[in-house]
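Consider the single chain below, provided in structure tokens and representing the form predicted on its own.
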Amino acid sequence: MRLIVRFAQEHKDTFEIVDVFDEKIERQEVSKEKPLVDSIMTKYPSAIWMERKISDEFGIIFNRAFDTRPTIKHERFPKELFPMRKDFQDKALEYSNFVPYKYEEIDGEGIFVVPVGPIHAGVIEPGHFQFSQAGEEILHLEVRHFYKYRAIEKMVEGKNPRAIKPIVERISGNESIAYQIALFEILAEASRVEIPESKKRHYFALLELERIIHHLTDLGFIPNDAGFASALAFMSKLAEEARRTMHHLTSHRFGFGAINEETTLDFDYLNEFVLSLQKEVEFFEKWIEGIPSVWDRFDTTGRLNPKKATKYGVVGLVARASGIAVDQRATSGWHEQYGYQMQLGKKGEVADRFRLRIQEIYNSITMIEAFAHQDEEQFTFKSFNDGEYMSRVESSIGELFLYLNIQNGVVERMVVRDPSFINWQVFHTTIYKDIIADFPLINKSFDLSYAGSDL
């Protein structure tokens, strides 16, 4: 049984812990006077960050948790403030005394620490990587994020569900379309409206274009981090053309505002682009396969074996590259009628994650061509019924989860679980005994979102 998310919410007299699994949902009431609940992080390692974040935001203590360090509460964050509680409404914080963060490090003769970040040389959001090294070999890596606590889940409280769309679609730039679709699925369920088939084809065609853009970018950067810069130049051109196609179709390079009741697509324009793109990717695939120095770096590097991928509940392309058949597009059968086929790797190495991106681009092109119908059906949201609603969508990174609790017509609680939030937690296990020079290569083969953690 796979853990999707563990989150907390506050009621009038109690807190509530909600555990969403792929097969069931479990709930526990937690006393406000003694906010203590059993930890599940030993059984479900993906719950480690979830529980630490809940402790920071609500002040709930997890019994028998083996890692109780703060996440969002960095060195000078006031320790007794719990920003997701209903009584917290401050617009600014007063810094508290500096409390050092205890990193996980390996001690021993000849072992040294290499800190990287949180500020990086490239155009990248903050994230800290703490390496324990024995010469060039990596013995341990700790990933630390949460440097930009944007309070997204807090800022939507009390708002009309429709009004939160500009916030939700900006949670993570690589997944804007996916987040919009997740929200619209919830709004449709809350308003008791069925999204027409033609609209779904338009929405998911844009989602596959978003997936293509992400994969094209990675197919350039991964070889670049192995010393083959020509791949980056080639793929940057294609990724830019794909971004311009997104802009032509939606009036925005990231597709902000694209998913709505009026969404229509110029499929002739889109299909002309993907037809030309397929020829370019086929050329690239033949080209890159003939460069042994690239595969010397890709093969056996950054391996995530199937057992570990399953244990950590890994999602998305990273899971599929390890042979784990996890993809929300495969759950309903709807995508299969438009040509969806799951692509799987074997060893979970950089090579698998690289090749899988090429195969998924081909499959996305097939699906986009199948989505191309010009029939139009209209629908609109009128009002939203109170209740709890959940959606899971397969973004370019993996399965994202969105939860809305609507009470009295406004958002009582929103929960976001980005796929990167899961996959970052297994990342450190894939890098043991690899050389530190391969860290950028392995990192880019995962290509996770920093913003997806920094909520």
Given for the second form:
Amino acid sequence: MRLIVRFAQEHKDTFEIVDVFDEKIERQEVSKEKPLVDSIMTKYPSAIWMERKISDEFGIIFNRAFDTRPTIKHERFPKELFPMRKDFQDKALEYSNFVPYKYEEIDGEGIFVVPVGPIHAGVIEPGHFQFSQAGEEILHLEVRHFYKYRAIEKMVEGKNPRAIKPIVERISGNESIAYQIALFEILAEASRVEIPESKKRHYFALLELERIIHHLTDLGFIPNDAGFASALAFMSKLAEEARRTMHHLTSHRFGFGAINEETTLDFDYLNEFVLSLQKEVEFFEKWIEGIPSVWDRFDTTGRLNPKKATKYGVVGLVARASGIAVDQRATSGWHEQYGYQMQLGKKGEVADRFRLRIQEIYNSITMIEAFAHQDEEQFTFKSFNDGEYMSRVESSIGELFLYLNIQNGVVERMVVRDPSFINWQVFHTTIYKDIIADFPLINKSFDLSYAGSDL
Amino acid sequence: MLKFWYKRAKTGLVTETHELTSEQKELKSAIKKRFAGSLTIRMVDSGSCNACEAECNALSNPYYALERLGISFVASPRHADVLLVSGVMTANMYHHVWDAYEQVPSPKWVVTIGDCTKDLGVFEKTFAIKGVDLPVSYHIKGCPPTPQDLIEGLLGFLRS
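Form predicted together with the partner chain structure, per the form predicted on its own context:
Okay, now the whole complex, with that chain kicking things off.
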């Protein structure tokens, strides 16, 4: 059984802990006077961050938890505040005293620590990586995040479900289309409307285009971090062309605002683009397969053990590169009729994740071609019925989970579980005994979102 | 490998307006006059959605090839003339961004990019958001600003 998310919410007299698995949902009431719950982090390591975050947000304590350090509450964040509780409505924060964060570090003769970030040497998002090193070899890495914590889940509370769309589509810029589809599926369910098949074909064609852009960007940056810059020049050209295609179709380079009741796509344009793209990627594949110095860096580097991946409940391309068949597109069954085929890697190394990105682009192209059609069906949302709604969408990173609790017509609680939130937690296991210079390479081969994970 | 060189010759130069437009010429000459030919930028994300970063990265792709105008992104604030800031400035990034600002040698300028940095864009104030309170010299709007907006914005900054 795979844990998707563990989250908390507040009711009038109690808290509630909800565990969403792939096969079932479990709930338990927690008293407000004595908020104590059994920890599941030993069995499900991906719950480590989830439980630490719940403690920060609600002040709920987990029995037998082996890690209780703060997540969203950084050094100067007042520890006695529980911001997701309903009685907390402050819009400003007074910093409190600086309390140092206790990093996981390895002691021993000759072992030293390399702290990296939160501000990195490139144009990338902030996050902190703390390496314990024995010479060049990495013994341990701790990933520490939540520098970008904007409290999105709190921001949307009390708003009309429709009004939160501009916020939701900007949770993570690279996954905007996926977030929009996840929210739209919930809105459709809440207003008891079925999204017409033809509209779905438009939405999911855009999602595949988003995936293509993401993969193309990575296919350039991964070899670039191995010192092969001409791959970046080649791929960043294609990524720019794909982005311009997105702009042509949606009037926005990232597709912000693209998913709505009126969405219609210029499929002729899109198909012409993917047809030319197919040839370019085929050329790229042949070319880069013949560069041994690149594979010297890719092979055996950053191996994600399939057993570990399963234990952590890893999702998305990272899981599939380790041979684990997890893909929301397969689970829903809808994509199959349009030519979806799961692509799997074997060893879970940088090389597998790199090759898998190429294979997924081919499959996305196949699907986009099959999605093409003229659209005539119309639909609109009316009012939204109160209730709890969940949706899952396979973003370019992996399975995205969205939960919306609507009460009295407004958002009572929103929960976002970005695929990155799970995959970041397994990241440190892949880096053991690799050298520190391989870190950028492995990081790029995962290419996770910081904004989506931090919220 | 031979095939690659053949492809390269066949593709040719895709850089748009590789014969510089009058705007780009102005940008280049302003950089030459005021920054001895090279304007160095340290980009810092104070809590964005990553779209602004993606567009800054796009500036280096063959279509825009920003470096030919003498502008480059540098790894350390100590090598920078300009701190380019994106995002809403979260409470958890606040001190780190100010640290980076302190590390930029004078004379220095702060250019903000994206609607978030000005009035939080579509976001709203929460306890976790501080908002950008650096001494800002110039703002480039857009959500996110396109690479073209960024180039024009940098020219606007140099003119101001």
